[in-house]
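Let's start with one chain on its own, the form predicted on its own, as structure tokens.
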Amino acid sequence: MIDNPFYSHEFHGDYDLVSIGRLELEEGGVIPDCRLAVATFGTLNEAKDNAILVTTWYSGTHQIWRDAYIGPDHALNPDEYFIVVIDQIGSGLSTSPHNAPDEISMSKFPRVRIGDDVVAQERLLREHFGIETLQLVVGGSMGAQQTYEWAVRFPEKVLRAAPIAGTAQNTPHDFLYTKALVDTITCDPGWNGGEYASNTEVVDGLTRHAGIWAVMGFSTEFWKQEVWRALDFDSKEAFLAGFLEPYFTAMDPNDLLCMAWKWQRGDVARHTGGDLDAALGRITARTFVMPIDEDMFFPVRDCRAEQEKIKTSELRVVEDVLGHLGLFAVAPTYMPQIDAHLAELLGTRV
């Protein structure tokens, strides 16, 4: 177990750690005491039917949702809904390689799949809050993978779904990209087979990791138009050193590797013997599939191809020159689009 001050209330604000007990994993491993970091907003009504679940993305936590997406001026309005943000396993706040008990810590941490996250979340919502039905499941990137998993695995529990900038079945391109992210960390001698004493020993690998995100996380137009100037940086090098590198070098390498492994293998078709049409055909939720037009990970064409397999769905393209990392809601035009789509979705009868 490693003490990393980044994974604390000081950096991430209020959240609770809720134990769901022993979690047996799809790959055969076990987390003896799985603890999930949970942030809630609003009040659960007496009928317990006003809940919204938010799922988190790679490297992200509930913090960005609290700061940018949730509030009385947003579609995710805590005055109307009980909004539950659950940080995924491996996020650094929930049970993760760096904070796990010694018997499964660091390099011994078991393989976790997107399905394990969703099983854990369903158990927490049902056993801790008494929630059986969700008005909406929404998440971006890896959160979109979890959203699809929810809608396929528990169709009777999900009334509406909004996967943002993500796919139900990971593509070969994304697998290879994520492999490059993994290699930047594991090729650092300081990684030491996953048995480093501090994330600072892997700073070179984490810095290269940030550099690869710069290439693919932002769109070519972001760099061509020098959008980083609007973020008060005077060069692309200053943007890397002042924004992306500090963001990733604070994190735990094994935690990132845990999330990367399940990102690579996100695939709802494993429920139907590899038949994606059959898997997405299980979805009964009113679904808005919401790709970002300049996203280099999850292009509109990939998201549209999946959306067309969901009977109760519509494609809603979000315009953002930042590309995939538009998810951080930096552009002033981003959240109005998200809010408009989510408000419409929440307003539909189901």
Given for the second form:
2 protein chains.
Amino acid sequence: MIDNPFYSHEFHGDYDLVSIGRLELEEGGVIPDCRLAVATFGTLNEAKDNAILVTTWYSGTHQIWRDAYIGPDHALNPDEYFIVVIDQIGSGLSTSPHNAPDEISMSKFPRVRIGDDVVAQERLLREHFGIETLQLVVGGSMGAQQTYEWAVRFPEKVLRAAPIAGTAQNTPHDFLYTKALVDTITCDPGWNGGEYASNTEVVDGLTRHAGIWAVMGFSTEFWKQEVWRALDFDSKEAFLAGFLEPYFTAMDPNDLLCMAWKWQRGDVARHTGGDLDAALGRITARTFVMPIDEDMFFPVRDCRAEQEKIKTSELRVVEDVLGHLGLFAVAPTYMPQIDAHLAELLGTRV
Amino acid sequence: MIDNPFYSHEFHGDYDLVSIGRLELEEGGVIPDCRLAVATFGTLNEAKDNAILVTTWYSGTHQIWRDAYIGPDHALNPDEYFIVVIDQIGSGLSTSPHNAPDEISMSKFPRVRIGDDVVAQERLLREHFGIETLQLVVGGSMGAQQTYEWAVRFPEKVLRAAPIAGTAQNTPHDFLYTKALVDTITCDPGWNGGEYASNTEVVDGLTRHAGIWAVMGFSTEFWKQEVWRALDFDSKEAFLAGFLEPYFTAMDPNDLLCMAWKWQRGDVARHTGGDLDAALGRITARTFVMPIDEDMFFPVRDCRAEQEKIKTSELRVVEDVLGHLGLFAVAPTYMPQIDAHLAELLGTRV
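Alt. form predicted together with a further copy of the same chain, vs. the form predicted on its own above:
Starting with the chain above, the whole complex follows.
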């Protein structure tokens, strides 16, 4: 367990740490006392049927959802819904390699799968809030993986689903991309097999990590059009040094690796012996599949191929020159699209 | 200077090493005795007006052109043309960091630009062969950069040009992509600031290098469709371990870095004070701009934007699910497209 000030209320605002007790994991490991960081917005009604679950992406937490996606001016409106954002295991806020008790900390942290997160989230919602059904599950990227997992694993609980910029079954290209991300960290001598004393010892690896995100996280056109100028940077180098690199170097390497391992293996077809059609065929949620048109690693066609296997679904392509990291909601044209799609989805009777 | 058996006649067949003497470089350095590896096919006619120049890409040499692109069944037909393939500086066969004399070897090797290569090639063609005009300059990727440089720098000498899967002005995204490639090598302690005793000391870095190529060199669809099965591999891991990794680990790290630096800075607008329109406006060669539709880092739209600035040009998009590394001419549908375009281009009166 090491101290990293980034994973704090100072940087992430209000959230609660809720213990769901012992979590046995798909890969055979155990988290003896699994704690999930939970941020809620709005009020759970008496019928407990106005809840929305938001799942989080790689390196992201409830913070970006609170700051950009949730509010009275958005489809995710806390005046109407009880919105629960649960930070994923390994996020650095929930139980993660860097903050786990010694017996499972750092290099000893067990392998976690997307399914483990969803099991943990379901337990938390049921036992802590008494929530049995969700009006909507929505998440981007790894959050989309969790969204699909929810819709396949608990079809009776998920009325609507909105996987944004992610897939139900991780693609081989995505596996290789994530491997390149992993390699940037694990090849750093400072990582030391996961037994560093501070993330600052892995700053070179984390900086290279940011460099790979620069290549794939944004689109070729983002760089060509110098869209970063809108964020008040003078050069792409300044944008990297002032935005993307500090974003990642603040984080914990083992936490990122925990999430990366999970990301690489996201696959709802694990429920159906590898049959993706059968797995997606289980979904009964009204589903809007929402890829981003300029996404370099979750291309629209991959998302469309999955959408076409979901009976109750529609494809809603989000246009954003930022590409995958359009998820940061930086482009002024991004949130209006997200809000329009989610509002329509939430307005659909199910 | 270190011995690397990969850069030999055993692996690269017939070629001549031709000295063009002292080469003063754009960045201020000097190669005292610049030697270019040259492979020729066909016979130069008496008028010396049937020559075609082929330029080489990053990590590639004349070998792939000889094996896949040149022959009596191809547009690049040695029965009609005298085809000269010149391996770029830093290729490992021409003067390169690993084979240069001690005074400029390894970490002391000077910075080389695309323009330096083209100056060297023009001198070689003129002084060694007496060639003053070229029926065609053709090259892929970094070879396309050289092709554009030829057409802008020596417009009167280039009758036709075919830049395949490359750009005249390197894009910012491409710069960042190449930086990620560079980082895989330079972060390897075995690289040792460029002063290793053998490329085998940098095998980890070179393996990661291959890993980044896997992510960007092929398309997402290449991996999804498991196109590597056509190459008799059983898994993507076996394909990486049996093809892409040995391809790069055989090479010299400093040579790759020399080419990468050059690639990052390719820009014909250096001739016109940064004005790309003016630079491309100089081109008089009949030009077919030939991007590959699934290329992840030289996307069609970037190539089209340049093509539209060339008066005497047409856009000819090559379809290949392999993406950028379609250049390897593995797909049976690839060469017929290349041949058709080049045959039509060569058949055009100029």
